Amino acid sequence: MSDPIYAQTWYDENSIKPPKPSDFSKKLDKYDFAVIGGGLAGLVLSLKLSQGGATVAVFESKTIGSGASGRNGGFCSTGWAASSIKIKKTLGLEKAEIFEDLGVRGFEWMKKQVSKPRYQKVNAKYGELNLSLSNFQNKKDESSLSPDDLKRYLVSSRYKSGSINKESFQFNPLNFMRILMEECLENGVHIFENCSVLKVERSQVINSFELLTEKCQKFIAEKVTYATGGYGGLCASELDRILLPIKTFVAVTDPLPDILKKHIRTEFMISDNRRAGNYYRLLDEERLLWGMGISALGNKSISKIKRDAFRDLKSHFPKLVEEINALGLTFQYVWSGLMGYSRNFLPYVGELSPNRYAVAGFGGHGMNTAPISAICLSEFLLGNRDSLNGFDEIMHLPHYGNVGKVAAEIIYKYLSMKDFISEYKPIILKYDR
């Protein structure tokens, strides 16, 4: 497929097979909740209300993990898309430390399902490398590694410090999703694929929704929840004027035998602390796995995102793409996916209308923060009337449209720059002497 945002993925060749979803011969005529969206946050909140007794119809317009959720970069760490600064100037200091709180229950309620026996296909490891382009400074703890520590991990001079992470780990997600879907058939949730909704509207049936499906069944619902996350649709007006779809990119490469890990010396997860910084680790058969940037303007093909991540890679591999390209090696697969961004970087997590909720805008940082939101709204779903409260607080403000794309491209460009000077401020303040 020629759009990157569908294009095929290495997870998509290198993955268990899907479970059968459900027929439409054995709808119900009434469901306690509709879910559009089968996404991380969709079916986790479609599990956890089954599992207390509801009757659920999700709905997906591809197939489960074909969007965000089944196409990243398969990093799982705690924390939000917004920075901890941020979160205490938006949400107060005693808010901030509950909703940080939330992330860290997210990331141990993923830690609890990527060690259960049915989730081992999911490939699980754990470790995280994380890395700075600035000078080092001193060494804090344990964790924290100067230059010569690096040289252990990865061969290059652009990283100048960095830190390990034990807790965090990496995983195939689309895996993962295939797993939680079959566990959602078997708990008795619904879940129709290739089946975009196209319209929510009251039903005739007493306080109750119909909804339109582009194949024209109709199914009635008591509640809808929005879980579409980047990928919006044709019936979450509200969403659609507050999360802006953002675009992200990997890139996996030929297998790089006796190449790869002479520049990359380690299993961890790798990631730099830059605002908009790379993502990578190693695959099976000696790939590597590259993710790079985001963009709210225009698509890029799957030729230009190829030759920005040999670019990209170059700045930090010089030796190594030189190593690919003498061997006639290329990246294999390349494809983007999109992520719901709000202006605060913070979700929308709670009720739109009566009876009509949503669970989205995670901003790229989902893993762990889409099923914590879900297990949320499910209890709060299920009457306890206290478990969004990590989320009251939150403000949702428009991105009016094009001008909030273009004022998100330009954010991104904003702090690109602060990313280089801060990382050749050195060099700069050297020769303004």
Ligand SMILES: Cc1cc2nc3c(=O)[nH]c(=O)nc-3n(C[C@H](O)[C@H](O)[C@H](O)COP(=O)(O)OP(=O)(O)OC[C@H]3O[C@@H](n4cnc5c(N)ncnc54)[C@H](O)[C@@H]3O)c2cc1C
Second form
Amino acid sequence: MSDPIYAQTWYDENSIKPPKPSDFSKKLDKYDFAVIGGGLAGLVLSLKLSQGGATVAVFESKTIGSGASGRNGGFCSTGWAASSIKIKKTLGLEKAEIFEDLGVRGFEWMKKQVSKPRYQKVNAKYGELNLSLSNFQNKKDESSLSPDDLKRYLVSSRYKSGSINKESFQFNPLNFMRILMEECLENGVHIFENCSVLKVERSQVINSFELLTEKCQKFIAEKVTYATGGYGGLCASELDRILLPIKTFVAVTDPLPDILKKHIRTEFMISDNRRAGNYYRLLDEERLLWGMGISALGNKSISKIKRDAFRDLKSHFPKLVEEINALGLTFQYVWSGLMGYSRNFLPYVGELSPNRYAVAGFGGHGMNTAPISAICLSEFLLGNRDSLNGFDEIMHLPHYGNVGKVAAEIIYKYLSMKDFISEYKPIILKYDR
Ligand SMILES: Cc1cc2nc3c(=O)[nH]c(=O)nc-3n(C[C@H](O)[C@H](O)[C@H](O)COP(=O)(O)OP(=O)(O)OC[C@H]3O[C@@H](n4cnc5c(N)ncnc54)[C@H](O)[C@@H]3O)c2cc1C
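Form predicted in complex with the named molecule structure, per the form predicted on its own context:
Entire complex below, previous chain first.
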């Protein structure tokens, strides 16, 4: 049975051909920078460093975009994995403002990228419907939707109100990664795929590190950055102590012509405002991409994720599931991926020890935050000492291994319970009277 973390995704079968990675025979004797991890953070960092005149090598365990950056929900909006309230509590008002502004800048950077003609294949579509499952409160502003307004967009009695954000966009993240890879290669970045970094040691070459990779290839670089997301653990023990690998799950249905649009009548991407909510959107051929849940412990099988997805979808769209079942259709693609989460949900961006850096830990909100963090780090590495201003107040606490995983699972269950109570509170109170 294939591991859901590496299982074939809908994107794998519906994306452009990947560019050819660099040839090992072309490697330089020494690089200015080695970047470990070919996700969004690693590639943006490499692109910016090479545009600044540095020689850069990227090392990716598998292929570019095989980590979270090429297998996620494809939602891009402002904000961070931590809520605004949590950010203010952790950083204080002044720093929080700088930090929140970075989230907006990251979003603007992505928006500019996807608007370039060469990124056309990422198929960016604007508009997000954000839904609430708790009781409708009076209309707040123009964008607020009442239960009656909602009927124009979907058929589900579970949602009580909503709002539309016209700025956020959805896109094909694997295509994004492959086009970004092309840009990096054109700018002279060397990208080595299927090349896990196993060890980083001080080199005999003065002021340098030696990176030992799979297949016993050795590389020399002056500075090393870990952009390993939730997939790290092999070579930076400091990061391993701070970031927990957390799984999350995506399922994509068979094509549902004539059925899907009766129930979900909008091309907007959709999410709900629960602490542990769902996100979903329509793909080509009238398929539904359904994103759900997190887990810190154990390994869910493909069939278990599929069962969970059906149960979850049914609880929001029971009639849709009835029709899917009646036609013998199912979820054709099911996968998971890893995200790096710190205890305060904030990333690690900066120095680990002299000439060793990290840009990782973007949780479930990386599409804007990973690029802006990488841009800030690149500016710092190219000589602008103030560019990590937003990140320098972040305290990083150890998660204590399995204790941290159990705690994360308990917190997720607790938040789900709070979501449940706030959704059903009005009904519970009614029967209590
Ligand atoms: C299923 C899923 C759905 C998500 N949905 C969304 C969404 O809709 N919107 C959003 O904003 N965010 C979403 N996220 C979060 C987002 O995808 C991540 O925050 C973001 O992609 C992190 O980027 P990264 O570059 O830090 O990590 P990654 O993209 O995971 O890249 C890290 C890379 O490092 C490589 N690596 C690790 N160790 C080594 C080593 N020793 N040697 C060489 N290579 C190594 C890995 O193979 C991996 O490719 C989702 C995440 C998942 C998993």
